[in-house]
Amino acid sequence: MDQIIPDRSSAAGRGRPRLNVLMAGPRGFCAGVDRAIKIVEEAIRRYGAPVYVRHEIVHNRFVVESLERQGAIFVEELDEVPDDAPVVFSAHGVPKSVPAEASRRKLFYLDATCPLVSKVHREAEQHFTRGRHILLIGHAGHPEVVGTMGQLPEGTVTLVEDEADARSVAVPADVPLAFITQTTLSVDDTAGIVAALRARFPDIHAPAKEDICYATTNRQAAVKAIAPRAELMVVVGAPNSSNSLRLVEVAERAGCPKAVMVQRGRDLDLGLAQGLATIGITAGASAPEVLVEEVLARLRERFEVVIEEVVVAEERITFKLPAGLHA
């Protein structure tokens, strides 16, 4: 349901141009991100600082710096973690070698991998046990892709990044195939890649249920709903966040003349909105709502902002914390 909310700031309307702002809904935090952050916060509360975190818990500097202030220390690899310190694995998932090394060192660890990423890991293992070679649709080097490929022996998973890859990828002869996907991809791009794979390999096994997660799908659908009405789309997110980058792409493809990403309100160039009547705002799944509020505050410096909420789906999904962290 769309809802129009007038600007409540005290100086609203005093000689400032009106700017209609379409707020995408859903936007911002998803259940997996919320769970991962709570795992770090609860670990600090229970075990005391510092708690080490392997890689950024989620791809957002504001979140990372907030956790650092609470007592989290972010590292790239386990060899940076002292033997007596707890460690948390990021929401993107890790190769099996990481918990194996933690166990070898007798480290106390908590796995904050999003349950929907873990579902893809289980799918990969099931395909492997059934003798299938796996094609993973995703972006090279992304932590989720590294973690998923690291669930199985080297050479049993082949990465497919785009339709060109799908049309040319070399696969083992006389071996059944299956495909899985990264959870944060463009829905439309992935559909094209899957179609190309099916055209080449009609018998390829598909996921029983869509691998692209509900949050990614819903946020892209919300952007598609407002992009044709907006002259500018502002995506609150991080440049290393796959789902945030996809929102920029989706906005432009869905008819918005220009889409930009900002990490904080102060990053927004107000000149981009000068002379415009309507803009859209959304946020990637790892961006907290407080950063969206920063963008609105920034816009109110120059404009009389009138907000319209455009909601395409209601999200009520929550994920439990790992055993041992329940309240």
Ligand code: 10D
Second form
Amino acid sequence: MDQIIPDRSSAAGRGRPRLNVLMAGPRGFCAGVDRAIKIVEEAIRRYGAPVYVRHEIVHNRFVVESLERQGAIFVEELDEVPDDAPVVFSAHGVPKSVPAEASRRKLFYLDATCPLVSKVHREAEQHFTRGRHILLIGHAGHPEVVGTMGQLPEGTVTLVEDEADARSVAVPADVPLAFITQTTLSVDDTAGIVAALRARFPDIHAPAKEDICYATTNRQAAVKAIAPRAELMVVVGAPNSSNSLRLVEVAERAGCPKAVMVQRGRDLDLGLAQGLATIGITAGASAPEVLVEEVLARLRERFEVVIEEVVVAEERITFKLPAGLHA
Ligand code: 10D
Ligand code: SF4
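May I ask for the structure of the form predicted in complex with the ligand now, the form predicted alone having been displayed?
And the full complex, kicking off with our chain again.
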């Protein structure tokens, strides 16, 4: 479904070079991010500031700073949280040791782990219960990977980062295998890694339904739809945001000559769009639409912007707040 929206500030744009801007749809906030932010806001409203948050609630500085202004305090570890303050765990999920330690200290905590990440945690537990060794496809050190591996005892989950790992990973002898994945991976890279695993281990158990989430899949599909027409892709997102980084890669692989990530409108080098006819814009699942608006405003400083929305999927999914925080 394509929709052409004329530049609302076209009067101001007159006389400037025309720039066609393809807007990827869907882009920006997913249901898990929306829920996680609401959990922090609602916790501040109910319990008063400060509310501590373990790790960036989602990987976006603008979101984090907005919540800080409302009374959130962001920390990396639980030992930075005082005994008498509520604490929220980020959308990326936490190892089992974190709620265990919070309970031991009798902290009041709220878990903002996205339900689709929790689903992968449950899958991991089921495989473990059935005696399977687990291969987790994901990026080393990412908090979601740390959280998922931390659902089970050490040594029961092995990380596979790429096809080379899939071809060489050592697994325990005579133990059935299963794989699970991080939710924000490249759909295409993961297909290659899974094919390599299946070639080596034909009986490996796969997720009933993909672990890569709907939001990741849809945002990559939308970028693929516009990349062949765009001479430049601007991805609004943060360098520590896995799903946003994947959009940069997807754009370039799908035929866009150059893709750049920007955190704010002011970060965009307008020189990159000079002389181009058409560019694309998308935003990672943790990037608010207001930052996309900033990028458009920045482009209008130099160009007459003509917007075309290219929507490949409609998203209606929403997640309820945890029990106790319902309105
Ligand atoms: O790095 P990332 O893509 O996993 O996280 P970000 O906070 O950017 O986006 C939301 C995705 C989550 C919470 C993992 F599913
Ligand atoms: Fe949940 Fe997917 Fe959003 Fe991650 S990107 S928070 S898994 S909906």
